[in-house]
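Encoded as structure tokens, the following chain is the form predicted on its own, with no partner shown.
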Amino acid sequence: MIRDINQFEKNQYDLLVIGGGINGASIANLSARAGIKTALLEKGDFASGTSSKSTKLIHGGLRYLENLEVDLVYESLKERKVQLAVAPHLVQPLEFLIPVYQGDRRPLWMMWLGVFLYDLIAGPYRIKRHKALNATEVLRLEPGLQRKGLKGGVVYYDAQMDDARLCLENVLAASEAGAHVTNYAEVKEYLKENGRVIGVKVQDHIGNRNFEVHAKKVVVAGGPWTHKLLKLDDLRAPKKVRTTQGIHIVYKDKLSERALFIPSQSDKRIFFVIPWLGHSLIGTTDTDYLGDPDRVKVSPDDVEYLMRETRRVFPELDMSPRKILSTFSGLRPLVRKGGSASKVSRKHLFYETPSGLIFVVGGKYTTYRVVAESCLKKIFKRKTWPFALCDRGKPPGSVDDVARSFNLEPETVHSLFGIYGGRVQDVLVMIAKEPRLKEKVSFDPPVIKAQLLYAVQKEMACTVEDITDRRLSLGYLGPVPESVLAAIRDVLPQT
């Protein structure tokens, strides 16, 4: 996947894809294999917004079963199913727990209940059955659990991911399909034609350079940026997204390997701790947010609230800011409705502009395959969608094989298949063409240089923090070693 601007101008297009988050990564991924000639733009990198900054789910939503939303629930737990079949190094089924205690809000029988109606729902798309526990069994389970009050528990199943290299993989399987896809092109202006839009006006960041495309079709999937996009188009319009902050605090250790989803005493929101890169992922919060999406920040309210509720299930833990190695906040783009921010619906619509613009609006990480083809089933008028990410299949061979192969640690190996599954190949081949790349510039986790290479050469990143966040995610693990950041500096195109 080379970044090549020039191809954009040469090139009128059918479809042109604004925002290279998961939803327009995937409206691009289907479009490309339906054999429709396909743009995608995004304005910094890939992923670079909400689709980095989840609670690295692919799950149902167990809570939305107290709105109702079995239609959703349902639609969420079949798609589960279709990712984990799909990318399977990146997508993983994770048992979690839920310990109930005196005074929460759900009850014990609200909680086996409502994870029984959430298996059924899932029906052949269920993981594993359920299993409701008494108070020394969850104890059993998690011994460093609060005691006191402690009524019982229940264990269920869903899936983890890794939010920014599956959206990647939707951008190269479209890449591969036929796309034109770019990073750091931000769209500045439409061009109409007879008061419809026939292209956009774009700024290339990274060459410096102005550059039109042109398209039947266009379609935005701006996230929290939509409200920007429409304005482009009509100053006018009024917002179609209610945008609701969630933050998260990376703590140093893992306390379970299992997630934890954990009923907030102080209010109703739920959050989880979840085992992630050998540490604990905590969160989210569900705060509406009004500013600049570009400048969203952590609050150290929303920061002490995490800490407070954690604390207060895991008494002897040491809770202190020494042990946050990092902190980040995503924006939900949520359709825009009243009440409370925890109580919006996940649900996706579409919203078409008088100029002929489609808008996508709402939606959830886990559904994200069937807003895209919900949205190309309104633009094109077709049943069926091929969908699909690596074509490369299973890595070749089992870790201690490549290993030996290429003289590589197995600890090594096994990071490496985690990261690319099949596309480790494309990694091999470049260790075997030049055996220095198998040098490591980190040990916990375990890179060698031909990951920065590769990043560059296929993935398309282009500056440190598009290799230390979504390529390889070290920056949550505390500050990047400078040793590291020189590394990856060598290997970046001087501009």
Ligand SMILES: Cc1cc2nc3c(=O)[nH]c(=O)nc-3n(C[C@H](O)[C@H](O)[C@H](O)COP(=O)(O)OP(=O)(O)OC[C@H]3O[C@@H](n4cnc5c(N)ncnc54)[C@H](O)[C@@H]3O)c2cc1C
The other form holds:
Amino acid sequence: MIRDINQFEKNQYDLLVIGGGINGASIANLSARAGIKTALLEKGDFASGTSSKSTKLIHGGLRYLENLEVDLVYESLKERKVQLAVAPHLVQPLEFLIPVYQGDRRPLWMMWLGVFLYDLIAGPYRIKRHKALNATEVLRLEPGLQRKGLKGGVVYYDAQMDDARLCLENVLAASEAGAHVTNYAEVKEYLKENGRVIGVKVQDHIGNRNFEVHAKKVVVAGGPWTHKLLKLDDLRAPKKVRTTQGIHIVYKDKLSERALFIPSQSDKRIFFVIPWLGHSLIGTTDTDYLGDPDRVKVSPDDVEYLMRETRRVFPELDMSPRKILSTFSGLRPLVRKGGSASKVSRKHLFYETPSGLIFVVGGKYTTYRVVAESCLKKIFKRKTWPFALCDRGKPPGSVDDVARSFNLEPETVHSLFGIYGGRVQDVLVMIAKEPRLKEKVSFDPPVIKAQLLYAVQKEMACTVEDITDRRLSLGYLGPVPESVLAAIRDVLPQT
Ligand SMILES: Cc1cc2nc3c(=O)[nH]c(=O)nc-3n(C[C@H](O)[C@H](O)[C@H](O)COP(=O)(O)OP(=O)(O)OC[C@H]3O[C@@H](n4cnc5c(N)ncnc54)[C@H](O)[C@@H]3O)c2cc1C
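Complement to the form predicted on its own: the form predicted in complex with the named molecule:
Entire complex below, previous chain first.
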């Protein structure tokens, strides 16, 4: 995937997609696969918006059952099965435990009923059957949990994913299917003829120049930037999106062996403690955000809330702010509706402006393929939209075989398989041609030089953060060592 701005000026597209988060990336992927001449423009890096700031679950959403959103839960559980199949290196089953305490707002029978219904709704898409546990069984699974008042618990199954890379896989797949895609290209203005949008004016943030893209149809998948993009069309445009902020903490210790779904005590929310990258991902919060989406920050109060609630569940652990490796904050672009933030539906809708722009509004990561399909159905009146991600088949052999053939450490190969799936073959070809690329730039997690070059040459990484935060997950594990940063700067083109 090569960054080539000139190609956009030479072409007239059937479809232009604005926004390279998961929704825009998958619309471009499905569209290009159907032979539609497609362009995708992203103002930052792919997935640099909400699509790299999620809780990283491909899930039905047990808590949406409380809002009686059975159709959303069913659709998501069905999609979970699709995603587990198409990207097994990035989406994997995950066991969840819900410990229930005396006085909890949701008693044990309710939690049991919840997971029972969840499995029932999943039907053939179920991962594994839920289990009801007494207090002793809960503690056997997670001995660090608070014992006082523990009534029992339930175990159920969902899936965990790498959000930034799954989005990138969609962009790569779109590009392989013929779409012209680029990051760091910000739409600044819509071009109109007789009041209808016929293209856009774009600023290239890498080459520092402006260019135009012409298209018959323009879809905007701008996530939290939706209102800004609506106002570019009409200054008086009504708000369509309600943005709520959610933060996460990456905590050094792996607090549990499985994901924990925990009802918070200070409010009615639930939060997760999830094993992630050998550490714990703790989140999230859900509060209205009215500011500029480019300036969203993690507030110390939100961090304190998550630490306090986690401490309550693990009273014997010495939880210290010094063990926070990183924090990140994302904005949910929800369909605009009043009431409590966590009660707002995660369903999506499309809004068409009088000028012919189609805006994708709302949704959740899990259902991205469905969003893309229904968006394209709306525009092109075609019934079937085949979906696939980059298909290089499976990795060429077992971890041990590949380690032996390429003289790599098994843990490095294991990590390569997890990041690239079948595309690991491309990285191995680079190593075969240039054995010096096997050199490790990081030991924990293992990263070799070839990965940095691959990110730049094949995955359109343009900045240090593109590599540390979205091609690899190094940026979440505390400050990235200077030696790694220097190795990254070495492979980035000089601007
Ligand atoms: C805290 C949190 C946790 C979540 N957890 C989960 C979860 O576990 N599972 C789940 O299914 N869902 C989850 N979600 C929801 C999910 O992450 C989002 O629904 C999804 O990522 C939205 O994708 P998007 O493509 O619509 O938006 P985004 O990813 O934000 O993409 C929009 C893109 O548009 C680009 N853009 C904006 N303006 C312009 C412009 N002028 N020109 C070009 N490009 C532009 C932006 O840079 C951005 O990359 C979570 C959300 C949050 C906030």
